[in-house]
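A single chain, nothing else alongside it, follows as structure tokens in the form predicted on its own.
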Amino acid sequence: MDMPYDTQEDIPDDALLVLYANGDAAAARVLTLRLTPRVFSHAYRVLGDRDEAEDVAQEALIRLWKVAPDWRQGEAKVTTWLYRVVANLCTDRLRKARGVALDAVAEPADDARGPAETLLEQARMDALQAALGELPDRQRQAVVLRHIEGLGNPEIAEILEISVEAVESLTARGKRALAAALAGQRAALGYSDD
């Protein structure tokens, strides 16, 4: 029997996954609504293509549903496992696309902003996405997970299957490369030294 939707909001991800594996459709809905924005955002930041990111997010969640019956609570966090799957799927797609430029897709306009603010924000997002696209794959993934997704270095290390020190090195080098790539655009992007 499915639990009421509102009683599942505070249930941890791994418990929801086990409930889903036992036939609880409401648990699947809650977990999907909770995780989809995260995995899509991560895939979009790494790939720079909305359609590709949607495909990766969908594939990652399908893999999660397939592993649900065998999930053992307490061994790994669902989000860590899922970010690792997304990272691997993105790496596979990037390898296949070598030599082909990934088109940067504009973010949808926010109706609450004025046109000038929307254009400036879009220019900033495009500049960041272009700069991220110039980073080596591992640096890009580390920077996105740390500074855009807000994950901690130990969790990133687990996702990328590297040491915490390697994560720190990747993010530091990535941040320096981003700063250098964006330095000449500060004024055009509406930033001042004040």
Contents of the next structure:
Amino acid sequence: MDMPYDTQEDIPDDALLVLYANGDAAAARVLTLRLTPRVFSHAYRVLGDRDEAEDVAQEALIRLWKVAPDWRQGEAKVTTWLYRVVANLCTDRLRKARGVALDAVAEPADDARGPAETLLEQARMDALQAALGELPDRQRQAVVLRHIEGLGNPEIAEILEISVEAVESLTARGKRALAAALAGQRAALGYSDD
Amino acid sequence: MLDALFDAAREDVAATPSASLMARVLEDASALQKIAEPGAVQGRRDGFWRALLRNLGGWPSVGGLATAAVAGLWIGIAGSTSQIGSTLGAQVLSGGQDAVLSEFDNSYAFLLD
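Right, the form predicted on its own is done; let's see the coordinates for the form predicted together with the partner chain.
Shown next: the complete complex, the earlier chain at its head.
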């Protein structure tokens, strides 16, 4: 007894997860479309590598599907739980990758085609990604969750399993480090007039 | 500059998942959903009667079916015994079919006039 796709758009994640556990295929589709981009985006920003980020995103969602039958509605936020899984998977991967040159990890694929604007945009994203890659793991995670994913400090604290004050400290230090790393590239990135 | 970069990062297509990842995630969801279905988790295979019971809608439905069956049986028995002593058989044999109809429904009584 699948519900029509459009009627599920407004259903909260945890209710959809219960529907999924009860065999609703449409709930699986909506959750996949809703959660995969968020999970992948975070993993990509933290790991700086699309293939690695895809593996992490897939693994995180597999864990979500497996936990679905035991999910208790209202107890935890699905996205918070999922971000925590992603954060831990990323930390594991970064720990294993330690020793690999940072620039090898952060080097993005260079398309080298398209108009100048696209190239400038690409250069900006490459610079941000490279600067993020130089931050310590926890700082990077906190900065990405706060400033790119747009989460609040209390939720980030829950995800990283630290205090709100610790989150504030991590994001402040991370932002300062990013600003310092990118300061020398302002002109090259088209921000000379700022 | 940093805030502008963060804004641009939110729109960055490089951070959007590929179609193949979406397909893989959906495949996983579907495969694990089958495993998570009740019964499959416990590794228990339903017997014929248990499967029949489930397909009929569980005990409440079966209770209704049983009531209907008993009521049908009673109507059958009561109907047949009440006709044994009547003249219905004779009427049928003598060709009085209109009278037979009137036995069941008074609206056919006008046919007897």
